[in-house]
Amino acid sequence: MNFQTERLGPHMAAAVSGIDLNRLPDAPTQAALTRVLHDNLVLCIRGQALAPVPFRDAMAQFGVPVLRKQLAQTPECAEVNIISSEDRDVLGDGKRLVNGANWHTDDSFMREPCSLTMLYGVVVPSVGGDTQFTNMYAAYADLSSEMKARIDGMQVIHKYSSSRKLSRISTRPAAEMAAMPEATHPLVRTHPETGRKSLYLNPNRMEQVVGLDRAESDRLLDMLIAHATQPRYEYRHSWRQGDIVIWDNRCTMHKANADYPDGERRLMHRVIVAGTAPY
């Protein structure tokens, strides 16, 4: 296949057309499309028009599509979870969910993390409900030596209910909670593919640095994050009907904005693939 490839933000994302995603790519087009991922860090796939099944099986030629219950998942396909305007804490107190509020990295809360994910635009908002991304190598190259030295090889430990979340959060079932234990991760990862090495944060998601008292934790993960969040490493990406977007959680945060018109609808097919321990 042929597609052709259009830089989106200064540091970070571009956007490729002209593929039908119906029509699994071949190797040669595949292994350029991870190329163009790892060169990003922010993929977008225009035009697409995909059923549950071969969104699915597109998103699978990148990783090992995995299931997560955190999200509903649609009839069709457990492995797509529904992300949608009308999301609401069903076991918890019924009231309006906007998954992703705040800044995350997606999966933090399990001791093998997701690599990608991939969200599908079924229904946009004709104006806001942009996501916003953060490059977390750009981040981490622009510290200090000494703060790099500092942080190197310390551990955060991360939770799926942080005491330190800053957004709501769907409520689980005990025994679904009991499979979710703590994890610990590094605070600076090198990526498995690119070898290079970023801020792995997550404030929704991040209890403690190990070692360090809770004062003196909160204030070094709070200066990380306000420094990780500066406008200089974002990219916003403004939806299209059809948008298939891409990102590296290895090396990125996100955030999704619920800013768009009362009564308008967003919808949006996720899928996850399989990550190993960030070490």
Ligand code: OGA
Second form
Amino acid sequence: MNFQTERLGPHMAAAVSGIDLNRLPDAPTQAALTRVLHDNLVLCIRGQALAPVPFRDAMAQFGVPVLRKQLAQTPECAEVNIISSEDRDVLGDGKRLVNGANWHTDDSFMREPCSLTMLYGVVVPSVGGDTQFTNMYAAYADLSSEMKARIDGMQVIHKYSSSRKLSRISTRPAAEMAAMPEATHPLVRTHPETGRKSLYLNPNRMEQVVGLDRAESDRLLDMLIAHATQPRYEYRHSWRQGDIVIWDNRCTMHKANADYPDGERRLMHRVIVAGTAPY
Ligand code: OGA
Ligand code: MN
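To test you: the structure above is the form predicted on its own. What is the structure of the form predicted together with the named molecule?
Zooming out: every chain and molecule, the one shown earlier first.
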């Protein structure tokens, strides 16, 4: 293919360069990019300079972009959201808000969570602001056969504002909170395209394992979270301006870091694409 691929982490993540997404890739190139993503779970496309509409159009080659009205939208393109160091809890205490500061997978409180998230580094800090990823195929594969037998087939209730949540989340209007969906998802899911099994955890949104009492559910979830977030399953992305990082929410978790110096900006454009109900 007419791009170069570089392995980023020892067990996940690859970067491609030599592509300008202002021109949409031809079908074989697009298929090759999707393959790199499926094989590596996290795909970084280097060196982009994209306005919101061409960014959305390029991401639409990977799936169907979904509107996300809860996050700020670019004026040019409603499907492109803004994640910024200037985000504040405007309806609440007005304080700084860091989206995704704890390990999570995107939108698991929905019945059909997004499959992929694309983040485009428009302005990146000179130091810090990394995004961490963890490989949920590997975390599942390393469980004992006894543990696999125990958890295969278990279902978990996910809620937007779960009682186990770790993060401060933005204050939403009461009517919007009341209308917020919740969903029940398998604890072990099968990726619809690769056929591989992964742990499906979302520490911020999981409420309880169906059929277990609260204490037993908490013990199991805490143990699996501690297992899956060990450094050996991790890839940590240090951003370059112009990177687009695409991750697969079906087989990874991720986490933002707001550790860059005060006064430095971090501005990301974000697109998510539709997924199907996990099974
Ligand atoms: C997200 C997210 C992480 C980051 O956009 O879903 O979690 O590093 N972002 O900004
Ligand atoms: Mn996220």
